[in-house]
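Just the one chain here, laid out as structure tokens, in the form predicted alone.
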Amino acid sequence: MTMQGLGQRIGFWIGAAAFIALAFAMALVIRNEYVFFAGFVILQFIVLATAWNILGGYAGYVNFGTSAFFGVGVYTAVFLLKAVDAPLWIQILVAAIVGAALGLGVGLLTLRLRGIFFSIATVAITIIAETLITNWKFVGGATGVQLLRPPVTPPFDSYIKMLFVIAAVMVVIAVALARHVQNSGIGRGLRAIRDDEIAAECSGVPTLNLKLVACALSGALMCAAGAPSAMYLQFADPVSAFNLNYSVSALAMSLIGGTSHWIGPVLGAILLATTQQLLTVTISSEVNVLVLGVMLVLFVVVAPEGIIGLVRRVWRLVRRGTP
């Protein structure tokens, strides 16, 4: 590893530690509960967008199955809570394991498909998963299930603040994993698949194995992101847990931020999720889909490489104009 690479790694982990420390300090100082209700959603979407980008951005396989993995994460937590009264960290850990296994299984069934055929198959996964949960009475079935939060753990004075800090930790884990994949041989192989999969296969790149790894990692993060939502809402039902809005939002956030770098989905999720939360408070939650569509079309037309591509373009113009 070069000195520059070592410096970037140290800088990343210093920034990650500062981010978690800031989230923890906010939970201890700020009294307005809505900050944490909105903040949790924003952090959750950062994890989802980052997870989507591992397969959809790096490998170029457009995945509409985010809502399936998210919903499975929600109901994994519900099942563990009802069956064995498992604590939240166990719910998240088991959801990640289930998500990785589900991602591997789905990958084996669908990753031999390419282009629009793969995308359609991932939509079908959501429909199948929602139908199974709808008919599973133990976790509430079609009517949903009401959940009671356990006593809050000190030093937090409310459960939502604890969820906010947990979400911040999950963001660091997701981004660190995406960053590692991008800078490793896995990331280089996935980019080769995205550029030309047939040429990558001819060059000896183990394309199917790399896609399965990406699918498993992406699925694990998506399911883990869904697990705390059961306690966040204190309610779970199939319609909301498997809402296709999660799939569309994760895709849009990655495209808006830029899929070529791990920071892209983070920027896109912050921009879009923050905008949606502000609109929910000031106007109505019904306009969120409209805003999402308008911003996605705007960025596809004006900045097809997302915020990252736009910044790079401006930087090149600035350097070109510098004497």
Given for the second form:
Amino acid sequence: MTMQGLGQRIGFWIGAAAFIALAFAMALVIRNEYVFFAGFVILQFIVLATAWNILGGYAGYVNFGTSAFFGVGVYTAVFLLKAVDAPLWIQILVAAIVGAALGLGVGLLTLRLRGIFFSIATVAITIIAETLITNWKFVGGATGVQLLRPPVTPPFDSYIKMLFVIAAVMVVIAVALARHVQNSGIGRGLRAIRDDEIAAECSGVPTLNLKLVACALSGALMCAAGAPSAMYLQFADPVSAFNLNYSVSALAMSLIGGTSHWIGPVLGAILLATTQQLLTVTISSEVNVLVLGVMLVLFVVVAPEGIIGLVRRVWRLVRRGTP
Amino acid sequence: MSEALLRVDGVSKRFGGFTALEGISVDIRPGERFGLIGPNGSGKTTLINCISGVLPSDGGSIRFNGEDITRLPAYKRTRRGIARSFQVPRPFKSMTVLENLLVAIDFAVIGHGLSTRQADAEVFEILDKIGLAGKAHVASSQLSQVELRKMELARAMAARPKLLISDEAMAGLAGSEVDEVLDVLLKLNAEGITVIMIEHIMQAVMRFSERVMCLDAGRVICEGTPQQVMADKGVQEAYLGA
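Return the form predicted together with its partner chain of this protein as a structure block, the form predicted alone having already been given.
Everything in the complex follows now, all chains and molecules, and the chain you saw is the first one.
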């Protein structure tokens, strides 16, 4: 590894540690629970957007199935809670494993399709998953299921604060994974697939295998992001767990942030999710959807490469301006 | 005839009701310069797609270096030593020329434990040979047509092929550019790489090839030395429109 690479790596992990420390300190100091209630959602969307970007951004396979994976994560947690009263970390871990397996399975079925056909297939996956859960009595069926939170573990004084810190840790894991994929040989292979799949295959890139790896990683992170949602809402029902909003948001956040770098979905998620949270409080939750749409159109027109592309363009102009 | 590097035996390909290839058989010897000609739609590119694994063949078998590769996916064929360029260049647009070649080195030349520095050195050596040395850090989307063609060949070379298939690498190039690309191919062949060249530019095919095969409507109509093929009545009728 080059010195620059090593420096960047150290910088990244210092940043990650500082981020978790900040989340932890907030949980100990801030009294207002609403901060954590809203913060959790923002962090959750960072995980979802980052996960989406591994397949959708790096490999260029636009996935509308985020809500399928998210919902399966929610219901993995519900099932484990009802069946064996599993602790939260087990719920998240098992959800990640289920997500990876689901990603592999779905990938094997759909990744031979390209472009819009792949995207349509992923929409179908959401509908299939939702239908299955709706007809499964044990996890509450169509009416949903009420869940009781276990007592909170010290040093936290409320469950929501604990969930917030856990979400912060998940953000670091997701971003670290995405960053690793981006910088490794897999990342270059996925980029080659996005640029030209046939040329990639003829240059020795095992395209199907790489796409499956990306799909499994992405699926694992999405499912894991869904798992703590059950405890967050203390309620789960198929319509909200498999809400298409998760798919659209994860996609929009990645595109708005920029798909070529791991920081893109992080920026996009922070920008969009924060705006949405503010609007929900100040105006109404329905305006969210409108804002999402308007911002997506705006970025596609003005900055097709997202915030990253915009910053790069400005940077280039600035450098050209100074002799 | 165990010395054939590539043995295509009775390969067929159909697209629905249309037969693109019908029982094509040909042996390519190691180190040979082989020309593949035929009118538009005669199945040249389809044959190359079947050999490189981009399309599965419907019948017959393909052996490379003594191994049956008929059912192998394209990336495994590339790793075994079959590299190709494309009729319409297919660069990795988001990458520089250097990165384009590194994809092939990273994924096709596996098990050699190349360090980053060695891989870079190999890329520059190839670019030097092909005449793209100054363009290593240029985005591939900025290249001219002739540079793109050369990069396609360079990327194929980065996979360390035993057999290089050049699919109309000279189409649309000016006269002097045709000579440039031809020189590159001759130079690579002199280093021991077997070359199959598909080309419409007759002069180039005749200058380059030791042996020429002509396809028409998915069948082999003639095979032999360039002179023999040019003199063949069937070829003149089908291809030269005589």
